[in-house]
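Listed next as structure tokens is one chain, alone, in the form predicted alone.
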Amino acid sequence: MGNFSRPTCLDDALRNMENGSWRILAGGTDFYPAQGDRPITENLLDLTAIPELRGISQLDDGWRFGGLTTWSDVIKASLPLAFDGLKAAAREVGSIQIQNSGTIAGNICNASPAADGMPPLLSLSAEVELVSPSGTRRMPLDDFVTGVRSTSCRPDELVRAVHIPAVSTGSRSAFLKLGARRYLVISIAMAAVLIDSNDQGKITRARIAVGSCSPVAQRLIGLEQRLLGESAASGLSELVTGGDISVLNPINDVRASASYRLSAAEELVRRALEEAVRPGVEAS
């Protein structure tokens, strides 16, 4: 049986990490189901009693989501329209009970190809703030997650926060997910879109990310570039081609074949684009 620690401040957590190897718990919604009935032999460091790691705040250069911010926190927060895609993803993270416990940090550190939070966070150009006894560092989310269940987080580090650069009032976003049923399901494919437009209704920035179709959720850079200067209006989806999706590398598994995932991803991207530019969208 390993040791268990539940510190109430970040400094105490970091002191623990200076001594031995610890498995970090930010909510435990992935750890405990995977553990099953096997005895826990690892040292567990439970961060859930550290209030400074939780919460959403607006800064001069953007937004900060504490690592322990739950998906329920995201859903309830008053955020700009650019975060509607992230909120939609938050509503897809398991049941309400899971949303109440599961955290942003846990979702990205688990590094599942099917992590619901990854595509919208990538579309928001998220950065990850890591802290260790020796200091802090920040990196883009697409550099942080390196593969299936693999990240750049060192054994002596934990995710303190996720940072989102400032978004414009013209930003609109959407997130769509396909599974074998409507709720409580691991995705077959998912897509997140963020569109910025100017006063003339022309696209000035596009961010499109697809999950569950590659070892790591992936942005469609080529499509993003082709959308620049196009009208942010109905019909935008007609610009999507199969070639835009061919950069993905899905697998065959019990949920779907690789070819089905590619077709589904293309359709989800089309629908998410239309949702993002649909007029009359209200803040949620």
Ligand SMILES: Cc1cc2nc3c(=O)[nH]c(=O)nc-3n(C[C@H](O)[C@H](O)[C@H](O)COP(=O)(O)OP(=O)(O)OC[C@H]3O[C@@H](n4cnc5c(N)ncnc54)[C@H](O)[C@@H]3O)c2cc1C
Second form
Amino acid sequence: MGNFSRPTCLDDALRNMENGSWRILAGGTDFYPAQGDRPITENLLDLTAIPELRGISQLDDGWRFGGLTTWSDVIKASLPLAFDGLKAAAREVGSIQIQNSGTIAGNICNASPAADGMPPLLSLSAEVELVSPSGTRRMPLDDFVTGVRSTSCRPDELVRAVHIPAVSTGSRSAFLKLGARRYLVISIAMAAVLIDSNDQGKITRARIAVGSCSPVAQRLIGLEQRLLGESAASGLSELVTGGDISVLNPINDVRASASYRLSAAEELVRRALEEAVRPGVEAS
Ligand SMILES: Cc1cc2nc3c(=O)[nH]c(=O)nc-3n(C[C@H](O)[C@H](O)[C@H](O)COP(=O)(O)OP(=O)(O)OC[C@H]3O[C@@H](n4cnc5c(N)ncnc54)[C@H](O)[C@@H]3O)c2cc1C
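With the form predicted alone already on screen, would you show the form predicted in complex with the named molecule?
Once more the chain from above appears, this time first in line as the rest of the complex follows.
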């Protein structure tokens, strides 16, 4: 049986981490199911009593989501339209009980190919802030998750926050997920889209990410570039081609075949693009 510690401030957590190796525990909604009936032998460092790790704030250069921010916190927050995709993903994470406990850091650190938070966070150009007893560092989310269940987080580090660069008021976003049933389901495929446009309605930035169709959620960079200068209006989906989707590398598993996943991803990207440019969307 390992040790259990539940510090109430970050400094105490970091002091703990100087002595021995600790497994970070947030909401536990990935950790405990993976543990099953096996006894816990690791030292557990529970971060849930550290208020400074939780909450969403607007900074001069963007938005800061504390690592311990729960999916319910994301859903309830008043955020610009650019975050609609992230909010839609938050509503898809398990059930309300799971959303009340599950955190943004836990989702990205668990590094599941089916993590619902990944595509919208990639579309928002998220950066991950890591802290250890020896200092802090920041890296793009694209570099943080390196493979299935694999991240750049060192054993002596924890995720303090996820940063989103400033979003323009004209940014629109969408997230769509396909599972074998409507609710409480691991995704077969999902797509997140973020579109910025200028006063003439032309696209100035497009970010499109697909999850559950490769070891790590992946951006469709070719499509993103092709959309630049196009009208941010109905019909955008017609510009998506099978070639855009061919950069994905899905697996066959019990949930779906690889070819079904590719078809689903293409359709989800098309629908998410149309949703993101649909007029008259109000902030949620
Ligand atoms: C019934 C059920 C349904 C679910 N449905 C979905 C779903 O639909 N979509 C989805 O994406 N996920 C789903 N999940 C998975 C899970 O709820 C989410 O991934 C959640 O965001 C995990 O957050 P957590 O705080 O509970 O992580 P934890 O379980 O506490 O931790 C997960 C991993 O991340 C590490 N970790 C946590 N926080 C930090 C940190 N700050 N720094 C460094 N490492 C850290 C832990 O050591 C652990 O390895 C479901 C889980 C359950 C039990």
